[in-house]
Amino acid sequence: MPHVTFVHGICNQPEKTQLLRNWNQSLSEGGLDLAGAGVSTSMVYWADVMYPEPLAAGDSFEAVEGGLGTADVDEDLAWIDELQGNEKALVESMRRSLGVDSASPDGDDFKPEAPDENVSKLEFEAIPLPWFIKRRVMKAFLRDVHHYLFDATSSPRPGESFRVKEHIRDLFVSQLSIDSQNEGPHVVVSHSMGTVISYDCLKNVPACPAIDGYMTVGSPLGLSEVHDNYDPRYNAKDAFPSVGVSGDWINVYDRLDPVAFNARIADDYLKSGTEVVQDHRVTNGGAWRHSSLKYFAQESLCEHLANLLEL
């Protein structure tokens, strides 16, 4: 039986079973009924490593247009003050790249018109989200990506403490070890921060089982502050996870997705000096283009995934 292992992205999430149900439903809306096609699915769920309790089913981060930023959900960046040396310098560089401290041209409610998506260089300020929402999204992303890349300690609940990268790597490898027992193509589909986790494990963790196909969606892997902080050290000419991925790598992005800002990654993850990653562009509706549910409802994404699964 073919199998898909999903990996979710930034910020808190609904509980694991609900999240997996949501993603499968969105794929069905895009034309790919995995269960109906005889494909089993699972989820690498790591939100509880960072957050004390899951979101209510109807309070998903996906609904950013419905109110993210209007509630008291802003991330506290005081943890940056405790950093030192190169780690602090690198985080401050990412902070600038993500526009966390950028001043709005016209108040927190300022929402620029969507630019021509075909321009050669898209300025971060032009992404059509209200400024206060954009800042809060970027703060959450900054925290999650830092805590993973630098293996920070997270204590989401009293009496529980995790080394973030070490623990999430273990979660990923454990799930893939179970899922690799299925016959048929095994594909990992990761979204947002989940692409950083899945890539790191497939490339840098020797115990990680190999997979047959790989899909990254709304990925920040093109940010230099991300790929320059892998361990072992990143080398673009041999960055493709050749041992971990035996088949194709499809990267799906929306031009106005603020997390996938440097969206085309084929030239950053070469295989023996050759571009092999297939960058595929889609256009999600509305202002909030980073939603996994919008991505998975795209017919072309579903077609690429069906091909990876040999359906």
Given for the second form:
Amino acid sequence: MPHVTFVHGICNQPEKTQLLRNWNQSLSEGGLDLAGAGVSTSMVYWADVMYPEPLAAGDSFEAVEGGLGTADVDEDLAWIDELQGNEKALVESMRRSLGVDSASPDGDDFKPEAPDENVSKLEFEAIPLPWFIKRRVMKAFLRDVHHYLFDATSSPRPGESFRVKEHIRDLFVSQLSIDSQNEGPHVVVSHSMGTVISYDCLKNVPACPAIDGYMTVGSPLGLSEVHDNYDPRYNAKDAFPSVGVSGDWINVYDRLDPVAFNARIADDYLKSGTEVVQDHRVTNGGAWRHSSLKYFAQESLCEHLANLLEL
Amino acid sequence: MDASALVRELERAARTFDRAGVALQCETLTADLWVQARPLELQDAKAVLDILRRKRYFALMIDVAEALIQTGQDAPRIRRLYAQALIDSDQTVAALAVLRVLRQDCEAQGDAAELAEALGLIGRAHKQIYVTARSAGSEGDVGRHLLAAIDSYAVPFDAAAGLNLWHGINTVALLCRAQRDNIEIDSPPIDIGTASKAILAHIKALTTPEIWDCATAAEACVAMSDYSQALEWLGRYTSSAAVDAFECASTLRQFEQVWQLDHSEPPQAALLHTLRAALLALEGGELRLEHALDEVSSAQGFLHDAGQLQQRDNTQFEKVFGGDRYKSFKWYVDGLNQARAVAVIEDAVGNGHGTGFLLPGSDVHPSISDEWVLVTNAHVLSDDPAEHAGSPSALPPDEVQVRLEASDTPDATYEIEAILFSSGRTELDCTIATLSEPVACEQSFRISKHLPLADGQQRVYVIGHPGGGKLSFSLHDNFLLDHEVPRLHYRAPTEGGSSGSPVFNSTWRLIGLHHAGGSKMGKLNGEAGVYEANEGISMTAIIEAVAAALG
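Right, the form predicted on its own is done; let's see the coordinates for the form predicted together with the partner chain.
After this comes the whole thing, all chains and molecules, with the earlier chain placed first.
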């Protein structure tokens, strides 16, 4: 039986079963009914490592366009003050790249590099996402990516404490160990920060079972601050996780997705010096282009996933 | 008797389509009613009948209502539900007898609300008799039923127009029907144009119209030949989560049988397709194609027009196809297209014997190229004398003719040239044959490599010719129950004659060949016990068997 292991992205999420149902439903809207096609699914759920409790029913981070769900992502960045050396320098660099500190209500004081060479400056500035919402999301992203890459400690609930990278790596590898017992093909589909986690495990964790196909969606893997901090050290010419991924890697992005910086990553993750990652652009509607549900409802994404699953 | 517990258990059984469980609860209830000192409380009696009505257990509803009334629970509401079940079971004469007494009682007691409902049902019974008789080509004096229906609907509408909109719109619909059928009415109770406008205005003024209001508004627009606005109202109606298959089917019947909308006229066909698409997607729905080819072509045309509208006027498009309606409509048309490759298998004189379907030969085995093959059950078509002697008996190849009702040549018949593969009814129950002349089939099924997950949530769809009749999509209670190679069990109840039908998953990929059904089917995967189920044979298992046989 084919199987898809999902890995969710930044910010808090609904509880695991609901999140899995939401993602399957979106894929179904895009024309890919995984259960109907005999494909089982599972979720590497790590939101509870960072947040005390799941989003309540009816409260969805995906509804960020309406300003909902942003209250609990307005992170306090005081933790940055305690960093030192290279770690602090890197976080400050990323902070600038993400425009976290822009003060003006409309983000006018943030002059980002165009996230994609095909996006005109005018087009990029026309992103209708309210800046205060975007800034909150970027803060959450900054925290998640830092805590993971530098294996920081998270204490989401009284008495519970996690080494973030170590624990999430364990979650990922454990889930893949279960899922890889299916006949296959076995595909990992990760979104947002989930792509950083899945890539790190598939590339850098020897105990991680290999998969047959890999899909990254709305990924920040193109950020130099991300790939410069992998351990072992990132080398673009051999960055493809050849041991962990036996088949294709499809990277799906929306060029106006504020998290998918440098959205086209094929030239950042070469396989023996050759471009093999397939970058695939989609256009999500509305203001919040990073929405996993919007990505999964894209027919072309569904077609690529169906191909990875050999349906 | 713990009535609350019984209602809860009945609700559970009905929700999970546990027919045997529903029947058992009803049996227990009727037995208990006779030993109770007092009649069942009205609230509990109503709850039981409502559950049975929602899930269309009309025969059980009649049995329970009989017992309730006989044991003293004969409140107007119960008698009305009883009459409703009789009408839904086509026992209209019996229903009218019940309703006449109910009407008199309501008049005597001054119960205006129940009187309006009783009159509405009397109108519905007469309407049904009239429509059925006309459809059967009756030349007798059936016009009196139409007049009786109009009278019954008009009275409550006239008494309280703002409250009894469904009576009003039925009066309008039947007056229009009378005009089309040249039935003269001396003094019409209402003016069609005035009443239609008033009904529509009333609904437009509502802050949050109920779903029935939306259907009524659509009918009012049809009465005014404003099909575009009717489509918008139907869009609101079909996108409501409150609409179930039974209600949707009732609305479709009203547009087909009373309004007689023409599927060859695009503006009218659009209304029918919108309702059919919604019905096909609803749990428990049923769709039967009276004119398969025309309806498939018409739906394709409507889909094309919808695409054009999207490019030309996105605002209007959103009104009609907003949300997921466009996607569900595409899915519906995709489903209709599958019907093009579904064949009725007839005996030498044209009597329907079973169903089959065409596949490109190369999909079945690489050695069969450049021709379509017919796939059906061995108990439908076989050259094995043991299959001819079996019950039901298979037809030999030289006594079979094949027609593709939804193809471009629905009247063309094909003979069997040769049987390439056959596996008996106790094994894969499959025959694969070539046809005597080339077939111009435009639809090629996509075969799913895997069966859907057996998690109790997956639906399957069977397209066939039940009873050898019209093409039908079987959608009742169509959940996949379980599978164990090569068999799959599902609840879609198919009538006799559906043998040999293709079974599809939710995205119209072929997963199996339907071959049997029964109320006591043994469970799969080593589970003890039996259940009501249909059984299909996995298509991939058949293809593997063909590969093993042909090399």
